[in-house]
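A single chain, nothing else alongside it, follows as structure tokens in the form predicted on its own.
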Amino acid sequence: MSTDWAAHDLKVQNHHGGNLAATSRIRHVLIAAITAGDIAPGARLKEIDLGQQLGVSRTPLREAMSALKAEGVLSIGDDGGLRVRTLDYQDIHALYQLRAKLESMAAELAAAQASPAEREFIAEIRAKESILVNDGINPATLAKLNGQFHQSIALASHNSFLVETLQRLSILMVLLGPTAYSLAERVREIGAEHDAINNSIQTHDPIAAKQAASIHLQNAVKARLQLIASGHKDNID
């Protein structure tokens, strides 16, 4: 099947505006080609035909593929060519691991931390996203909401030193592919975990804050491990 460029292209243009540099529009195509699976782990990006399918010119193509690369998105083959990362057990295991390490210190942080308003925003964000969960939202919509709440949160933890490696490591998030929100039975686990971080959060608990978070990355790659086991492809975080 062959990869809708142009809806992914214009997700982009959705989510970031309509004025990216060329650069920066390809890197988030290729980004969201690789989300949504269309390009899975292993799969070698050719850039004559990269650009031929983009329409887009060699040098900002290539450009985008140099800072996926720089990102872990991209590694280099066995064969000398660009290829999308894939992602073993181990590699898994350990994503995880460092990402509960570090959303658990930014809940803590935040519970000690957060302005009022930064408060207000995170229990906004929660609340809007329970309701969504009700209407039987789609997960796309569900999954960009998901990444407000962590980044709300990372940012009221007033670090920004941790707010930018989270960010990095959100990037080598997409080689998992699609989102959690895809398994009814997962969404409902999410939404109760957000809420116990919230609540911490509201609270000022930071202890709390630092417990619930580390449970919902447990619960997150347990789940996922479990379905890797057992041969299953579905994504669940």
The other form holds:
Protein chains: 2
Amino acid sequence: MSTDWAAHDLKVQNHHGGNLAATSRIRHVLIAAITAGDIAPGARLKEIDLGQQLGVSRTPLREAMSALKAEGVLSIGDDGGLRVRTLDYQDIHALYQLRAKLESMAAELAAAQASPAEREFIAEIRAKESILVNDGINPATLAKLNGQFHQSIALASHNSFLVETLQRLSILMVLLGPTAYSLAERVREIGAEHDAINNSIQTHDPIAAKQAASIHLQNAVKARLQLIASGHKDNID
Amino acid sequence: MSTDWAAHDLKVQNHHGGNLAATSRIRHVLIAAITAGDIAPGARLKEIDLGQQLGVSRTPLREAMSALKAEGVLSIGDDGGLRVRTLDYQDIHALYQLRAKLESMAAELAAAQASPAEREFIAEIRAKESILVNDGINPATLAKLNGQFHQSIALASHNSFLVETLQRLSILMVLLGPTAYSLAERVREIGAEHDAINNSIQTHDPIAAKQAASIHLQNAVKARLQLIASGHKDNID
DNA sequence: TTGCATACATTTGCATACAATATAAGAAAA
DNA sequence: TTTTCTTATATTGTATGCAAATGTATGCAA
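Complement to the form predicted on its own: the form predicted together with a further copy of the same chain:
Below: every chain and molecule of the assembly, starting with the one above.
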């Protein structure tokens, strides 16, 4: 395996005082590496190797892994070693099923009680996304914007635990493989579905929003299953 | 503050191989201490003191705290110190709102697709609970059985992420204070509500199960708010 | 060849030591 | 008295070393 994925650094987003450096950074780097496919699900993470590649000692590394284990990203395999969690067919269904329920709940609540500023914010993200789609921007950018769209809706639900939970589930999505706004066809569909959600929110229609989000996720899992079946491998919404 | 809560030990429930000793144990002890009210929300956790009381060094302690932070039980306060998370009025609403959605989802799925064995298991727990209620058993035992009831339903949903998420939320419930099956009146109501859920599951009626679970949680939050208003302090379902 | 046992190597778990940073207290100057 | 600078102390962050546990390989015997 190449060792260059340690290059997944990023400005340490330490807004006020938090756990500035290592532990938090390691967590992000590991997630990034998994997202990029540099570390595959099932791969065993050995503390010493990992520490050397990341340039940190085992102590903060273990803390990061402890957190990731709690989040369900890592798990202890049959051999006792810590591994990247693997999702089987049933897990994929379960994950999407739960996300569908929660995303539609978020959309419903957002449509009912988002503030004007929040509605505008959601609309702006959707507009940006729409433009980028037409420009044929790279998948990674679209995936990021997609995440922002969903998160802005979650935030507008004004339910912090819903936000946390969806955040957690979206991290688990990386276990399905690299994101794939690479299928032009599906990209268009996603745009239309996002539009439906956004419109419902803008018109204060909770029922429609809930419905639209539900359909969106239903199509997402369908697309995912197609990808799996075709062995094509790639992550969609 | 008394230091005797370190006595919250417990047989190391290490069924196959897990993290037998310190890190895992610390996590449980801390949760138990918070549940019992020995450590109040908002309290700052200082590594050295804590380590001495628990008889462990800071390293495993930090790992446990790192995990609890990821789970949302602990959070970093304004001063940068790690504290037990405090829930404000809105948080309580949000927590119950999310639980309501997920518990009803679990009940719905369980009613639709639980195996015969799973249905029997759920019914047995309910029966046990019913007997204990009539015997006037202590609140702690009832709370434990209540947890088993809800968990057995979650498991019967056959959605592992739903199980994980509900598990996580139920841990956060400890932040609301000590459990309170101490209100005789509410105990009876809970029994009736559990019966409704159980019956719907036994008769394979997903819609009724969903409805019953939803009502159950709605009443739970109402009871909780009453407790808060009366300053009576005590945890209900 | 298969099963088992023992020895070896690897890896994790924990503790201690060290470093850096934040906090509080106190003294000096305005 | 108030403010600020300094110093001391408390607390968290990181590294390393050691011990225990666990997986793995090798060899022997059936």
